[in-house]
Every structure is written in C-alpha cells, then in structure tokens.
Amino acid sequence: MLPEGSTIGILGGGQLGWMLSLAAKELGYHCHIFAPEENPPAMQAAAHHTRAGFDNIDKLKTFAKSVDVITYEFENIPVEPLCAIKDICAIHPSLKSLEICQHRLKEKNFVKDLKKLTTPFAEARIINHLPPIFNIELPAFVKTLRMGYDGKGQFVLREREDRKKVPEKLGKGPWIAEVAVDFFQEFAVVVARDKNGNTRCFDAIATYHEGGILRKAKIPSGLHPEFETYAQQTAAEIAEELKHVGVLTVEFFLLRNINGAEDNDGTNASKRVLVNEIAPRVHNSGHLTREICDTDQFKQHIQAICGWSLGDTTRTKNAKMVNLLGDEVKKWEKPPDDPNINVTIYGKGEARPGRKMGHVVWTQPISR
C-alpha cells in the first residue's frame, strides 16, 4: 500500500482528473497532473502540473520519476509513448486496458471473445465495404476506430447512398459499422478491481443520452434484478480478463423482449443484455456515487491503484443526475440552499455548446 504523502501521477487534466485529485487528497495523497493544457480543471486540486503532449517521451520520463504510481482519466492517450515509462513507474490500469478500450474494433472483438453479446459489427476499410456488404442492417452507426466520445467520431447510415458522406463526416477509414439496435434501456455498471483480483460493483445506473452525450442518469436503475446481476457479473469478468486495477465502466443496452412479453421481466439476460462500450476509468455516469456511497467511484479508484482494499459500494440514498452543457451552467452558479441538491461545476472556462460544464445531483432517502 502506498504510504500517506505519496504522489499519484494523473494523465489528463479534465474534470475526472480533478475529482480523482480531490479523492486522493482526502485519502492523504498528492497529485501531479500531466496534460497539454496550460491551466486544466484538475489543477484546482492537484499539487503539481507538467504541461506537455502525451507523445513527449522525455517529459513523460521525468514525470514518471517524480511520482509513485500513474493512472489516467481518459482513454484517448497514445499507448506507445507510455511503453517507454512503464518500467520506471507502475501504471494502473494497465496498458492492455488502455489499448483495447481506446480502439472500437479491438474492444468489440474482445467482448466477442469473452462470449458476451454486443451489437453486430463489421470493419470497413473503404466505402464499398460499408453496409449492406457485410450484412449489417440499416440504420447503422459508422464510427472512427479511435477518438470517440460524447457522440464524436460517428455518423448514422440510414440508407445505402449515405455511404458517400462518410469520408466527409469521419475522415479516411478504416471505420467500424454497428447495427442500430432496438433497446428498452441504456445503463452502466461501474466496477472496481484491486491488485489481488477482488472486484466490487456499484448498483447499475440507468443512463439517458442525447446526441451521443450522457444527459441524465439515475440510481436505482429500475431494472429487473436478473438483468442487473448479469451485467455486474459481466463487468467483473471484463475487469478480470483485462487484469484491470482500478475502476472500469461498462455501458450496456437491454434489448426489447421480442416475444411481446414485458420488456423488464428479467428473462434471457444473456441474450438481451448487450455490451455497448467499455471505459477503462471512472465515468460520467458514476458521478452520483459521490453523494450516495461512502466509497464513491473516485475514492475506489485511488484505493485500488494505491494497494488498498476496496471500499463498500452500498448506497445510502437514491439519486438522479443531470449534466450541465454549455450555457446551462450559468443557471446553477449560485447553488440552491437545499441539502438534497448538489451542484458540481468543473471550472472549464468557455461554455461551448455541448461541452460538459458541470452536473447536478438530486438525492432522496431509500424507500423501505
């Protein structure tokens, strides 16, 4: 276990890095942020900042020598430069988690190899490889293999002629095409794995997206316990297969019940719960754990990478969360005088349309 006063290096300086730094400080650690921005949000709680690109190997080596463990707050970090520092300082989660989860095709094949259900998909290297050549039904999503988040790097293919628009929208291939599935509910499971292979899941979180951006989340999810248990087991299996240390988030689709029965009846979980995406880190959907769990996702991640035992993920309250996008943050600059409403503003500066500027969490007692 890393002793109190040790320094955690965090690759990335956004709001996730900021909340990780807050959790680390509460547990007695310092944080050193490595990010290309001059004044990233994470510096509100960190002790040090190295400003450099993620491909600057010399800076990375100096950074690695100055910290006791390295983690990352998002997955779009090039793996190759990090290979140059992995023998200088431990990196958790591992580079395997990073490499697979930052590449959509590798991620889909990884899930497929685990014998878990995912959306039908196919790689496309040229325009003529796009649906229906690969028997992918329309409508379908065409996505870049890398750099996809908050709805970026994807285009909806509604008819065959839309293929011609793909290079303009997404740049030169290759791409991945995925069937647009008919789902009843989107939801996420946040799981943590420690260095000894122990795992703990938070309760499933119902998620609601607009334009590819997470807009709302709530817990409890309202899902039948059979679906929630199956998803938690799947998330734990994914973490174990990756030998992941830290927090990992799996986003799921629950398919509709095709036999006309109730969609949320708990039947055929292995055939109806699809893995959509994997994030090898703390996640936007898990922000509300800060208000309702003694060990939230950020503390859990810090504890795992520093060699602690995993904390208790039991909920003490119910919660719902709304992301504040762009100028919406201005309405919440003065927090309401209500202990059941918690406003978190990230300190990002410019409030661009669609940019996550903060979030609001409403809590309520658990009904007995």
Contents of the next structure:
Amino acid sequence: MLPEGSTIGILGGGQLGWMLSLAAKELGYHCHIFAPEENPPAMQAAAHHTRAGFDNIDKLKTFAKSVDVITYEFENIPVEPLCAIKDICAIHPSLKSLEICQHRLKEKNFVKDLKKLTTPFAEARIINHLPPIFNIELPAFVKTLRMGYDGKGQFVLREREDRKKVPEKLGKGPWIAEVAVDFFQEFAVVVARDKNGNTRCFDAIATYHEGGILRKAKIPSGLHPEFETYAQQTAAEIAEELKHVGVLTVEFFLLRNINGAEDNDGTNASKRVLVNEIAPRVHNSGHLTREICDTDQFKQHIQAICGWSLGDTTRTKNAKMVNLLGDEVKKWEKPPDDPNINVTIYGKGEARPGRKMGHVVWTQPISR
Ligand code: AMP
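Output block for the form predicted together with adenosine monophosphate (AMP), input the form predicted on its own:
Once more the chain from above appears, this time first in line as the rest of the complex follows.
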C-alpha cells in the first residue's frame, strides 16, 4: 500500500483529473498533473503541474522519477512514449488497457475474443484514391479509430453515396463503421479491480446522449436485474482479461426485443446486451456515485492504484445527473438552497458551446 504523503502522477488535467485529485487528497496523497494546458482544471486540487505534451519523453521521464505511481484520466494518450517510463514508475491501469481502449478496432476485436457481443462492425480505408467502401448494413456510424470522444470523430452514413463525404468529415482514415443499432436503452457499468484481482461493480447507470455527448445519467437504471447482472459480469470479465488495476467503465446498448415483445423483460441478455465502448478510467456517467455511494468511483480508483482493498460501492440513495454544457453553467452559479441538489462546477473558465462545464446531481431516498 502506498504510504500516506506519496504522490500520484496523473496524465491529463481535466475535470476527471480534478475529482481524482480531490479524492486522493482525502486519502492522504498528493497529485502531480502532467498535461499540455497552461492552467488545467485539475490544478485546483493538485500540488504540482508539469506542462508538456504527452510525447515529450524527457519531461515524462522527469515526471516518472518524481511520483510514486502513475495513472491517466483520459485514454487519448500515445502509448509509445509511455513505454519509455513504465520501468521507472508503475503505471495503473496498465498500458495494455490504454492501448486497447484507445483504438476502436482493437477494442471491438478484444470484446469479440471474449465472446461478448458488440455492434456489428467493419473496417474501411482509402484504396487507390477511390471513395471507401463500407461493407455494412446502413444506416451506420463511421468512426475514426482513435481520438473519439463526446461524439467527435463520428459521421452517420445513411446511404451509399454518403461514403464520398467520409474523408472530408473524418480525415484520411482508416475508419470503423458500425451498424446503427435500434437500442431500447443505453447504460454504463463502472467496475474496479484491485491489485489482487478482486473486482467490484457499482449499480448499472442508465445514460442518455444527445449528439454523441452524455446529457443525463440515472441510478437505479430501471433495467431488469437479468440485464444489469449480465452487464456487471461482462464488465468484471473485461477488467479481469485486461488485468486492469483501477476503475474501468463499460458502455452498453440494450437492444429491443423481437416481435414487439416487452423490451425490458430480462430475456436473452447475452444476445441483447451489446458492449458499445470501454473507457479505462473513471467516467462521466459515474459522477453521481460521489453523492450516493460509500466509496465513489474516484476514491475507488485511487484506492485500487495505491494498493488498498476496494471500498464499499453500496448505494444509499437514488440519483440523477445532468451535465452542464457551455452556457448552461450560468444558471447554476448560485447554489440552490436544497440539500438534495448538488452542483459541481469544474472551473474551466470559457464556456464554449458543448463544453462540459459542470454537472448537477439530484438525490432521493431509496423507497423500500
Ligand atoms: P460513442 O462515442 O461511440 O460511444 O458514441 C456516442 C453515442 O453515439 C453513443 O452513446 C450512442 O448514443 C450513439 N452511437 C454510437 N454508435 C452507435 C451505434 N452503432 N448505434 C447506435 N447509436 C450509436
């Protein structure tokens, strides 16, 4: 177990890094942020900042020598430069988790090899300067292999002719195309795995996206327990297969039932619960665990990477969360006089349209 007063190095300095730093502080650790921005939000709670690009090996080496463990708060970090520091300081979760989860094709094949379902997919690239061919049923989501988040790096292909627009919209490829599935519900499972291989899941969280960005999250998910249990087992298997240490989030689609039968009936979980995406980290959908769980996702991650045993994820309340995008944050500048509403503002400054500026959580007692 990392002794009190040790320093956790965090790659990335956004709101996830900030909330990880707050949790680390409560557990007696300091944080050192490695991020290219001048004044990253995470610095509101962290002790040190190295301002450098993720490909700056000299700066990465100095950083690695100055901290006791390294973690990351987002997955779009090049793996190669990190290989140069992995023998200087332990990195949790491992580079295997990072490498698979930052590349949509590797991620899909990984899930397939685990014998779990994902959305049907196909790879496409430009050959001989011709428009790419997508061997897949339409409509389909075409996505860049890397750097996809908050709906970025995606384009919906509605008819064959649209394929000509793909290079202009998404760069030169290659890309992955996925069948646009008709889901009943999107949801996420946040799981943690410790250094001894124990795993613990939070309850499933129902998620609602707009334009590819998470807008709302709700717990309990309202899903039939068969679906929830199957998804939790899948998330734990994924964490185990990756030998992941720390928190990991799996986003799922629950497909509609066949022949118009009741969608939420708990049947055929293994055929209807599809893995959409894996994030090797704490996740926006799990923010509400801060208000309602004994150990929230941020503390759980810090505990796991610092060699503690995992905390209790029991939920003491119901909750829903709404993200504050761009200007919406202005409506919440004055905290509401209601103990059941908790506003978190990330201190990012400029409220650009669509930028995640904060979130609000409403809590409610669990009715028995
Ligand atoms: P992603 O970043 O790939 O998770 O995509 C963001 C959001 O776009 C998802 O949460 C879904 O709401 C939607 N989406 C992405 N891929 C698909 C798909 N294959 N079928 C239906 N909706 C999708």
